[in-house]
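Next up is one chain by itself, shown in structure tokens, the form predicted alone.
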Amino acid sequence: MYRSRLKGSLDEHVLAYLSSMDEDTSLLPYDIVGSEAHSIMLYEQGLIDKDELARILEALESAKSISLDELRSMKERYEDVHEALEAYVIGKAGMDAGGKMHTARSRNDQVTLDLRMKVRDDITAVEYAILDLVDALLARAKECIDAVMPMYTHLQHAQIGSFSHYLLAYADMLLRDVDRLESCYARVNLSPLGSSAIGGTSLPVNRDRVASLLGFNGIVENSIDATSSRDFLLEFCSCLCITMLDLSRMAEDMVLWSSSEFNYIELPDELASTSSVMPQKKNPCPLELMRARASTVLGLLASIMGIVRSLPSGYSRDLQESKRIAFDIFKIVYESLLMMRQIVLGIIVKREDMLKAAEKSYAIALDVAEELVKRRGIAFRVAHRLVGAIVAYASSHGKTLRDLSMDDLKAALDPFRMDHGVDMVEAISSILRDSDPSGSLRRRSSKGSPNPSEQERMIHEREVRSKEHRAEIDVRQERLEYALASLQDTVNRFLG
């Protein structure tokens, strides 16, 4: 349809290579609505008459119910959904009316419009999915405030913590992901339409009117920027990649912790796979695939950035590939969020095994050193050396810190007795008798620690934040839906 200069039809193999119809299917609803807003603006600006507008709108409304068979046939004839829709409208409304729909518009600003409309919907869908996962994490954290466990650095026991504290850490990361997406939405929700191919139009269009009809907050003003920039898409994909990395790290923890060696958690049967030959196996396959798909998202992000990196100013057909990549990233991340929520709500927490690991651990060593500082007033570095010597002795003798007798402590601290005397041994012995994992948590006083009272405070505050985020998104979505409903009312009036 666009081959005004070129002779004949496009070679069928070239058409198949150029076509973006497969990924464009999801853009069709946006292309229809965008075309309706554009056509209404053309009428209001005196560029088409009322009868022509009605015929165009009638054809566009009919396009909303295009069948799958019609879509399949379009894939064989057109390069993209924009060409297909225009041909459909001309076929329904006639060339004298339908041929005017594309007045003062280019595929360049049209495709960017459709992308921005889809991405803003995708952002909303992801934000709701993240908040659903956050709510699941907070619900399980409430249940697990007293689920004591070792915490890890370098995959070695570090300090005593709680499963609640772990879950809250990821709730916080995910809430920051919502913050990023919220900020991204503001830059996405701007209309590029009316920029034409790259340099605007001599026809008297009203870009702000189209933006208002479609629920945008404003326009992308510079026509080069509006048609050829994809930074909004890169930002969207980057935000999703960060979320996917959060999910991947959670998945890695849960794969490890569901193993026989840890046995901290267990997946319910309906979320696990088994082996074709080993009858005892219970494999955390959804979590493993989540890790792998995080790598896929990373690769896709590198691909879309690579496409943009090498482009000159202005539109190039390379940008067509960015659509496919962005849609794939969204699909993977959205489905992974739904899966992780199901896993978080379903996992069985093995509290006794976690507690046993904490009781056998030397992760209480820092608590002992800090208590020594408080009780004896010695320098922390001295306390660090003393407790380090005790841990070394206990480890070499296969004992926990609380198993050490006075004789054991004297032997461990023998190199230090000239400096500190017997009373230091007695002080450490007293501290060790009082040092159990649960008591360790209760003594933590710093804000944000796994102290049970801190856990309760943080859970409550994050519940409030989640509700606030959800309310803000609801208001934003209501405004958008109101704008699009008003657009539909306007369409109906012209067709009435």
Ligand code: ARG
Given for the second form:
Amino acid sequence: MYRSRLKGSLDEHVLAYLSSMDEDTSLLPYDIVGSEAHSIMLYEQGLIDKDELARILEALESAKSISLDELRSMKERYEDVHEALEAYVIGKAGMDAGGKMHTARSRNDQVTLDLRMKVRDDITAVEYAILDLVDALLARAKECIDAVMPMYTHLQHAQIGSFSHYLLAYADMLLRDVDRLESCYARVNLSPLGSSAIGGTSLPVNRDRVASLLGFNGIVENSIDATSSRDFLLEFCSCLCITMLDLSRMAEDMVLWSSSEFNYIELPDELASTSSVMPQKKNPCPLELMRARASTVLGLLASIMGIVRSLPSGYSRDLQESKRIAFDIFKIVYESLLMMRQIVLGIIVKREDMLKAAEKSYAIALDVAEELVKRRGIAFRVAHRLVGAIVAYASSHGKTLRDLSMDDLKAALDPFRMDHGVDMVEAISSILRDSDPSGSLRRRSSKGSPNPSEQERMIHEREVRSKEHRAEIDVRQERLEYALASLQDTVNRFLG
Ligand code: ARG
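Let's see the other form, the form predicted together with arginine (ARG), since the form predicted alone is already up.
Full complex below, order starting with the chain above.
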């Protein structure tokens, strides 16, 4: 359609190579609505007359029911959705009206507009999906405040914790992911339209009017920036990548914890796969794929960053390739969020096995040392040394700390008798008698610890925060829907 300067039509292999019609399928609705707003502005600015506007709008409205197949059949002839849609409008409205639609517009500002409109919808969808997952985590955390388990550092028993504390940690990370997306939304929600190819236009456009018709919060002012920057897209993809990394760490924990060696959780049958040959198998395949897809997302993020790296200012066709990557990242992360929610709601928590592991472990050691500091007023370093010696003794005798007799304790502490008086053995023995895992959680008093009442407080606070986030997004979404419904009313008025 654009080739008067070039002889003949584009070679068919070249066309197939450079077409973005596949990924543009998801941009078509935005391209239509964006074209409607642009055309209304052209009319308001006296650049087209009322009859021409009505014919353009009529064609654009009918384009809303173009089937995917019709779009596919256009693939043979057009490089992208913008060319295909303009050709369609000219076909319907005639060159004298339809041929005016692209006045004061280029595909460069047009494609960025479409992208920004899609990304703001995608952000909203991801935010709701994250909040749904957060709510699932909070619901399970509520049930699991007293599900005692060992916590790990270096994947070695570290301190006694609870399963609710674990779930809450991810709720907090995910709530921060929502914060990041909220802030990203503000930078996405700006209209680039009216920048032309790179340097603006001599025609009297009203950029702010188009922005407000489309529910944007303002415009991307500088026409070079508006047409050729993609930092909004990189930011969106980076946010999603961080979310995917959160999911991958949860997935890894759950793969591990559903193994026979841990047996802390079990997937319900409907979420597990089996083996074609080993009849006993129950494989956590959705979690494994989530772990793997985090790598895919990381690779895609590197790819999209790589496309922008060292690109000369102004639009280059390279940017087209960023769309498909961003769409793929969105799809993977969105689907993974839904999957993880289903898993979190479905997992069976094996409290007895968790508790047994906690009781068998030496994860109580730090609590014992701290109790010694509290009761005896000794230096923490001395307490650390004494309890370390007891753990070494217990471990080499195949006992837990609570199995140790007075004689064991005496023998364990003998090398350190310079460090303490005779009553120290009695003090430690009494601390060990009081030190069951649940009691130790109740004594853990610092803010943000797995102490049960801290858990209750934190769950409640997160529930409130999740609701607040949802309410903010609802309001933002209602405002956008109102703007788009008003645009539709305006279109309808011109159509009579
Ligand atoms: N299909 C192109 C893309 O997705 C649209 C912009 C084309 N602009 C151009 N000057 N060739 O980026």
